[in-house]
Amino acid sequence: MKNNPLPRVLLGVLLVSALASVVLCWLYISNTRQLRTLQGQLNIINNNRTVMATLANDALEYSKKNPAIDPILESVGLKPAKTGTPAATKPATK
């Protein structure tokens, strides 16, 4: 009986295909796990940003009633610095 190389070639192709599918499955699982981790971190960041924006707005509203907080708000950049010192006027010359 003749040795037919076709079954060996087909088994080789099957082996390569099975290995490729295992590698692709592992890559998919690891990327999906990383995506879920990053999405969780993104949700935390967005939540913190919302809380900070609300706190900043509340502080600005509070500064309308109590201007003693203005230096703190100016130092963190929430409120523009006051240029409240009027320019000195020059004395009139004769």
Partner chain sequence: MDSFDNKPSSPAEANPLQAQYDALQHMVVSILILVIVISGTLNIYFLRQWRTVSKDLAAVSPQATKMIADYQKTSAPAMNDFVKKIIEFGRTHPDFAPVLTKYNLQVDTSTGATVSPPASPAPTAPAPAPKKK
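Can you swap the form predicted on its own for the form predicted together with its partner chain?
Here you get just the chain by itself.
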């Protein structure tokens, strides 16, 4: 029987190709995972900001009925601080 080297060569090529597939697949999955993690974190941040903005608007609406919440809103800068003196109500210019 002849000892044909072609199958061995093809097996070697197939082995290299399979290894390349594994490496490329791993790289693709890894990068995709990183991208999705970043996008998920950005979505959480944007969602939190939207919720907080709505909460702040509701608190501002509530402050029209009950000014007792004003110190809280003033402390976070949602409302200008009231000091009781007219000069202090002017916006600070820097």
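Positions refer to the first chain, counted from 1. Keep in mind the model is a prediction, meaning the values are calculated, not measured. We call the rigid core whatever largest set of C-alpha positions still superposes within 1.5 Å between the two forms.
Domain motion between the two forms: the smaller of two rigid parts turns 24° against the larger, based on C-alpha superpositions. Taking the core as the reference frame, the CA atom of residue 12 shifts 13.4 angstrom between the two forms.
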